[in-house]
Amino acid sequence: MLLPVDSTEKLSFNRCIMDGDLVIVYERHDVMKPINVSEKGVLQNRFGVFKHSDWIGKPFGSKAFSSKGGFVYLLAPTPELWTLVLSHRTQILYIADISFVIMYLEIVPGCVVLESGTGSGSLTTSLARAVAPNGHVYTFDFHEQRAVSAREDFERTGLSSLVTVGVRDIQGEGFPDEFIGRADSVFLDLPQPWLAIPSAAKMLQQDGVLCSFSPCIEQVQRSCETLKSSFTDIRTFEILLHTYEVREGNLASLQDSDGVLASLKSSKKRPRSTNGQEDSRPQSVMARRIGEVRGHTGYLTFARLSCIG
């Protein structure tokens, strides 16, 4: 399972994978796959042949080796490597994006989350754990066979005791009464969020916090819009997540494909050559973005219920 669900544990993977377990196959950083061990399982890849016989027993975060002699690492599946690996049904939020919606949204363990549409259940997932072990997340998508597939997702995470899927337009059709005043936070990812954001409005607690995800800023206006007859605070942000190399190198070999170069002056020398004698090339350490950019995916946009009225 993703995490411990027993009030009684600590959130911690200390342990001995088991047979049954899902673990987390790690080849390369960019290949990754989820596997659920069993006695007599197999798993076949360029590395060799790996019995899951010989995982069992081991702890998380071992090197496992194969037949030849290759190997690969047995992590524990936390919902940072599941959203890397769970299969894409829709366009998923990825962890810039759901650190940030996490914190804005004031979710503690506890608390009560309403969540349309599931999608992937990228975020649902880490929702879950953010509200381990006592609270509980309910999400809804309009597509049945996105629910259905998404439920069994959580069952073979073990989160099933921590979210609860359902089936429902909630643009035409608001989510259901029985959540009227109880939930600490809402989160909107629909094509026309205005539409839901009455409802939203009547099922959240004094103060709670509603986050709406749209990809174009459209969207974001007329919610905004919709926003102001219920909520105050309300902030619109983007993500944009870069990753940069940090090495010692000289200007020419430290330029990207475009000519582009950050340098993070913090020291200069000429590094000696092979031969004893100094590099005539001055040496800094510089730091250059590699990879692709995560540009923009979409708007967040909060706003909390306001108390007046």
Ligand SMILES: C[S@@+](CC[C@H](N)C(=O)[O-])C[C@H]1O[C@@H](n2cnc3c(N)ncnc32)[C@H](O)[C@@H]1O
The other form holds:
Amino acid sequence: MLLPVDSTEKLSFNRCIMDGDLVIVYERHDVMKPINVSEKGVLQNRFGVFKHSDWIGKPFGSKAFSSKGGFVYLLAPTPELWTLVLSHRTQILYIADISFVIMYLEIVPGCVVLESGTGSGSLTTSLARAVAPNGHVYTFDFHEQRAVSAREDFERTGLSSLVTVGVRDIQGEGFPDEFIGRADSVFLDLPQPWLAIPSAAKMLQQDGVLCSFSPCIEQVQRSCETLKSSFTDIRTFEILLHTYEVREGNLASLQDSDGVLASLKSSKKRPRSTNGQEDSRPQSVMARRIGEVRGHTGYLTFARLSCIG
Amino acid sequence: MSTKNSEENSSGNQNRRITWEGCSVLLDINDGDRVLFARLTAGSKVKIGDKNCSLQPLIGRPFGSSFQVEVGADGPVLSQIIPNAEGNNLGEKMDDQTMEECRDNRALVDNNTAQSLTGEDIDDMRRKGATGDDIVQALIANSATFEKKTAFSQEKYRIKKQKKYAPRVLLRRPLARSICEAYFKKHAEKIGYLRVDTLSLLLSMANVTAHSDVLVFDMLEGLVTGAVAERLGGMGYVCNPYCGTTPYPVSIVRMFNLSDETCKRIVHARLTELQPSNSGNSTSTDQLVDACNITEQKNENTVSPSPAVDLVNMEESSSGNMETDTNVAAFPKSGNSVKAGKSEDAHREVIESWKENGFSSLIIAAPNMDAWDIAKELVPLLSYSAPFVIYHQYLEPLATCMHNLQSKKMAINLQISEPWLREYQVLPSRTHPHMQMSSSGGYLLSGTRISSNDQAPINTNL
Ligand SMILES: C[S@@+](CC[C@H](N)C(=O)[O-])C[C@H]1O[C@@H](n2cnc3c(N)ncnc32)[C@H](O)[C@@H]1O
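Same protein, different state: after the form predicted alone, show the form predicted in complex with the named molecule.
What follows is the whole complex; the chain from before opens it.
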């Protein structure tokens, strides 16, 4: 379970893994896998064979060892981890865009949020966390199979009571009338968002916020044109996250550089427990941006429904 | 426990869309030129331009509505602007005609003779009861150059005059988003230069949600504490640990419209009370205490990086700035200590449960302290598998902290990240990034606490 949806249950990870639990098996920060624990289950990876039965009863956050003595960590799922491990049925939103969207849409517990399209449910999972425990996310996709898969995922992550997935062509038909004037926020990730904007405006409460995510500036341009008629405070952003790699090591000194190309005497990851005074200079910790990153995801356009008295 | 009841009311205050007597509001004057916080009471007043206006007319109005100063028989009053077809956005009146603009500025000579209306004329109009809008119209009519300006500069001229003679007040909800933005714009140093996108990442990376117990080391006057409380909706806890004798101030929390239910969930506890009783690490705690004690002093000694200097200049040039402290100080005491800017002591039983189960996540935001010093005390207070995130303006303290957490096998999934945020102007044929942007939103170190005493092979009796 991703969230403590039941009010009697505290969000405490200090809980032991049980049969049926969803765990995130962590090998490295970029190698993780969601697994449902079952008495007879086994996990096989490059570290060997892991029996699920060994995991049951251990607290989340423990190391699990394989028959060969290799190990992985067993983590409790969070929306951030889920975004990293979910199966990609579409392009998805990642943590930087997601976090900004939740904050800018002013979502607090108890809010009613409309979303289209559902896609792979990456954003939906974080929306659900933000409206919990007494709000609700109604998410729509016109792709039947994606909707079915998304429902299965929300079942698996324990979010079904917070999320309803509908099959509907939102660009063609708009959101269902039952939501008129009820939505605190609306989120659109659609190819032609301007077609859905008039409907979104009808659904929103006064001063409610809409967000549209589009990869291309032409889409943004058209959306902004459409927004002008009933929205104010229209703002467009682009957000990225640069990550850093950290190393500990010694840079070569000038004296040592006699005729050889100096290389970093690195001790990355491996802590040096050497007390030997081979090197009088202190180890230094250095950081640099990681080379290849996502350079563009999309533009986020926000707008607030105008207040008419 | 009346959990049911509390769930029904808990999010009520934050999500209310109509103002009420006693609520906190954010007043956005002239499209963000000036931002101030106020509590709406029958008696509260605010100075707009040169006029003192009562905030009474703002009570019971929807958030998102705009007001204009009008001079009535009994002096200036704020009256609501009902948007009409003319459009209600200061900056968004541009239409498609601007695309086929044929006028240009070549004939424009800027000297002070272009305007034939004098200061006295304007005062005279005022005495005769002209509204701000009338004056703006008159200024346009009497400008010799207005007709020659491009549509774009005409609009700029109109907005400039409107801001001066007919200032507008927009009623905004004080939520983490608007509060953080307002501070970042006018008093970024008070909140350790924490940008709104960075704040949003803190909340995600710490998995903040209803029913979570979040340990928040907040040296940003309570901004992070308030933002976390907003996401709890009255369920779960924000615990502010402190060392030394006094909890750190959380005065910004008063600006949020948190319900009483939620305010009760903001508590503080002395660090030593949260730590295992027989902990042998008292020496390191002492070091942290020392570090805490010298922060204030350090604060003054720190050489201001250039952004701080820019900010000071900006404040001097803008006529009005955020009057947070004065206005908030005038907030009536509601018998609730968080609303008075202080949180309460955590109850014994709650502390015991934290000692037994650990916190569900941790946020550290202490711009003048060493990240590792704090992390090494606080990370062990988390449950296994709990996420944590540390904000710092500088990269180096986080790099060192990451290295230490890694080599002491206290955490995995460690990552240092730096958010980058760019805003765009989107207009027909004139779309481009804003000319100014904030170049640093600070750095984040995030990770997941792990159980450090697992040895291979496994506990055989499981
Ligand atoms: C890029 S995906 C959304 C990804 C999602 N934001 C996430 O984070 O996982 C876009 C989705 O919109 C759906 N879609 C496209 N046109 C639609 C329409 N007219 N009505 C409803 N859904 C539509 C597609 O089927 C697709 O699943």
